[in-house]
Every structure is written in C-alpha cells, then in structure tokens.
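Presented as structure tokens, the chain that follows is alone, the form predicted alone.
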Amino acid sequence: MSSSAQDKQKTWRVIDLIHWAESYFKEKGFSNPRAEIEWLLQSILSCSRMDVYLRFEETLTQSQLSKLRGWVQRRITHEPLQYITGSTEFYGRHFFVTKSVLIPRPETERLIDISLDKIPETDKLDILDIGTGSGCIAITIGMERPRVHVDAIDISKEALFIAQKNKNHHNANNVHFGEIDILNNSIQKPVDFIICNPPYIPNIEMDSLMEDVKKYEPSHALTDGIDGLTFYRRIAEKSREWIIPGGWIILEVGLNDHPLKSMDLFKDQGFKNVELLKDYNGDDRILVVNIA
C-alpha cells in the first residue's frame, strides 16, 4: 500500500488490506504481522476484532487509507500500537495513552484483582495509587468500588493531563489526581490503601529491553535510574505514617531478584505480614503488605 498515484486510486477492501499489511508485517521481522494488521483496523473501524472481519468486504475510504499508511509507517519503526491508535484496553475499559504514560498491560489487571478481593464493596475507603500515570488503577478501582475515593498522583503534568481526560471519559468522580513527588514529599492523611506500579526495572537492565519499550515508553515510569527499588524503600519507610493500622500496601514487582529484594525491604522495616503473589504465569508479581 504505497503512497503513490496509482495505488491512491485503487479500491482496497478490508480483506485485501489484511493480506496485504501481513505479508509487509512479516517482511519486516514482526512476529505476529496480522494482529498488527487486526489493532490497526479495529481503531479505523473502530470495532472490535471480530467485527473487522464481518466486514471483511467494506472498502475504506481514502482519508481512512492515508491515516492507515500513516500508521503503518510509523509501526515499522516499531512505535507501539497504543501510541499509534492513541488508546489500549485495561480490565475491560477503554484508557487513552500518548508517550507521556506507560502503556497498561495485562499484568497489571492481577494487581487489580488482588486489590478487590481486599477492597469490601460496601466500605468507604481511602485508597491512594503512587505514579497513576494514565490513571487505570485509579479509575478502575474506583469504578470497581464505587464508594471508595482514591487520590492519585504523579510527578508529570502531561500524565496526570491524560489521566484526567480518562476520569472525565468513564465518569469516575471518585477518583482525584494531584501533582506530588513522593519521595520527596509526604501525604496529607494516613489512607487504607496504598496501590501502586512503581518504577522498577533496574538502570542496568533498560538496554536489554524490547525496541517498543526501550526507544518509546517514558524512561521515568520504567526505572528509578538506580536498583529499581527506591519507590519500594521509600514506601516501606513511610508506611505506618501513610497507612493506618489494619491496612494494606500492594504492589507491583518485577521480574528475576525483583520481589524478594523488594519483600525484604519491608521485613526490615519489622512488618510480619508480607507475601508475594504469583501473575497468571506463575512468576512472583505482586507484594502485599498488611500494616497491623
């Protein structure tokens, strides 16, 4: 699908596009080219996936071509997806995304879980997410659990810009987001939750990630620049003073010596009650800390 004259003029057809762009995809050494093809075409349908090919015989239109050129282009040089379409799914919910927010992913939806089989449904809770970024834990514990208000913050303006725009898209009034740098600022009141994705992958371990991640994705919300630990530090250090008695801190982990340095940093802080709970592959992703 050139740019040329010629091609502007050709009728391409849903079907002939997938072919087309999976046979480019694969050229190109992308692993799984036609479910590059299959984003690219639920955003210019705006469908679902299985819809795309229900219509697989509708013909685009030519300014729905050029933005699919446009997009293609810029997926080769491996953009991601998410930036590309400006927007991902996360626990069922639609949650735009630029450059200035991690891109959620499906890992994260453990962290929600465990946090709403902790979370009574009939109970008003304060909760507070460190480093909302898009605001998607935030919001979808909020709109999980309607009667809890959660406060979110982060250091960025452009993310939190992004995070209010999803609050105001699903409604989600119970939701607050602030600008604050918690590692060198404290909060206001003690809360019953802290719920939080911090950065932490290792400084000496971002050359080794995927090209999408590594050359896209905001350096800030991947790595604290040192050992990956320092949010956790912080927290462990802070927690009788943010947390109230009887409360909880979970957190996402990552991967290899990740959880267990992270784990031990709050044993040291003298918490009793600490365990680590697997992802849905089976690998230590999720620290939880009851404050007694």
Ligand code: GLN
Contents of the next structure:
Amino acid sequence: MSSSAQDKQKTWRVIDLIHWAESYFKEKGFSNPRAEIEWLLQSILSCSRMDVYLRFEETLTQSQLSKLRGWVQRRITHEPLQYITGSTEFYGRHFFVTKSVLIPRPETERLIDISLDKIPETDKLDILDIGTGSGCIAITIGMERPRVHVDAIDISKEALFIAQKNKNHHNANNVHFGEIDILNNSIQKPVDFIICNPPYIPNIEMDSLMEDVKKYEPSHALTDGIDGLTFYRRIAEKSREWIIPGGWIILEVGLNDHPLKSMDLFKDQGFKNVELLKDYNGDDRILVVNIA
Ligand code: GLN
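Alt. form predicted in complex with the ligand, vs. the form predicted alone above:
Everything in the complex follows now, all chains and molecules, and the chain you saw is the first one.
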C-alpha cells in the first residue's frame, strides 16, 4: 500500500487490507501476521475482533487508511501494538499507555486475583502500590474494592500523568497518586497492604529480552540496573515500618532464581509467613508475605 496519488484513489476494503498486511507482516518475519493486522484494525474501527470479521466488505476512509499505513510502518520496527494504538486491556478494563509506562501484562492479573482474595469487600484498608506506571494495579484494586484507599507512587512524572488519565477515565476516586523516589524516601504512615510489580529483570538479562520490549518499554520500569532485587530488598528492610502488624506484602516476581532470592530477602528479615504462588504457566510468580 504505497502512498502515491494513484493509490489514493483505490478503495480498500477491510478484507483487502487484511490480505495485504498479512503478507507484508509475514515477509517481515512476524510469527502471527494475521493477528497483527486484526489488532490494528480493531483499533482503527473501534470494534471487537469478531466485528472485524463481520465488517470485511466495509471500505476504509482516506484518513483511516493513512493512519493504518503509519501504524503498520511503526509495527514493522517492532514497536508494541499497545503503544501504537495507545491502549490495552487489563483485568477487563481499558488503560491508556505511552512509552513512559510499562505495558500491563496478563501475569499481573494474577497479582490482582491473589490480592483481591485477601482484601475483604467491607474493609476500609489502606493500600500502597509502588511504581504504579500506568496505574493498572492501583486502579483495578480501587475499583474492585471501592471501600479501600489506594496510594500509588512512582518516580516518573510522565508515568503519573498517564496513571492520572487512567484514573479519570475510570472515575477511580479512591486512588491517589504521588511522586516519590521510594528507594531514597519513606512513606508517611504504615499501610495494610503493599501490592506492587517492581522492575525485576536483572541487568545482565536485559540484552536477551524480545526486541519489542528492549527497544520500546522504559528500561527503568523493567530493571533496577543491578540484580533485579533492589526494590524487594528495600521493601523487606522497611516492612515493619511501612506495614501495620497483620498486614500483607504482595509482589510480582521474575523468572529463574529471582522468586527464591526475593523470598529469602524476607526470610532474612525474620518473616515466617512467606509464600510463593504460581502463575497460570506453572511458574512461581507472586510472593506473599504476612507481617506478623
Ligand atoms: N505497576 C505497573 C504494572 O504492573 C508498572 C510496573 C513497573 O513499571 N515495573 O504494569
């Protein structure tokens, strides 16, 4: 699909675009070329994947075509679809994303499920989300448990801007954002829960990440630049000050030996009730610590 004047007169139906883009993505080495174009079309047409199929014969407008053309070119460079379309789904809700925030992951929905199991619907608990990024954890917990109060912090102003936009979009009025560098500052009063997904990839593993992730997602949201344990160490050391007795810490953890190393940091602080829970792939993914 070139942008020549002659081409501009050609009409493109949804089905034509699917065929064209599928072979283009295939030629560029994408493993699921059809899914790539279907994602982009869903967003261009503001519809579900199913609806894309029902709208095969529909013709795109010139402005839709030029937008799609730009998006395909961006995708060819491996920019994640979510940054291109500007949004993603998390726990059944729509979240805006930009390159300033990590793209919310399906694994993190497991963190939400485990947290919700421990948060009674009736209690007015205080919850802290450290490194909120898009705000996906804080906003989801806030909306699923309207009586709780969620404070969500991040070091990045740009991330907090997106998180606030997501909060406004969902009217999550029990969620509040603040700019704090938690590695060098403390929180003002202890909370009942810390729920968070810290940057946990060890620096030496950064090179082996998928190109989409490595090239486009903010590196400070992926790695601490060291061993992937900096945030876990900090939270373990501060738990008695930051969490009320009987409270909980629920953290996402990484792969390989990262879950056990994270768990040991809490055991070293004398915590006995420390547990690793698996994700749906069978990998240890969530660390749960009870502050006795
Ligand atoms: N809390 C956000 C998420 O889980 C961002 C996490 C991060 O930047 N490490 O998606």
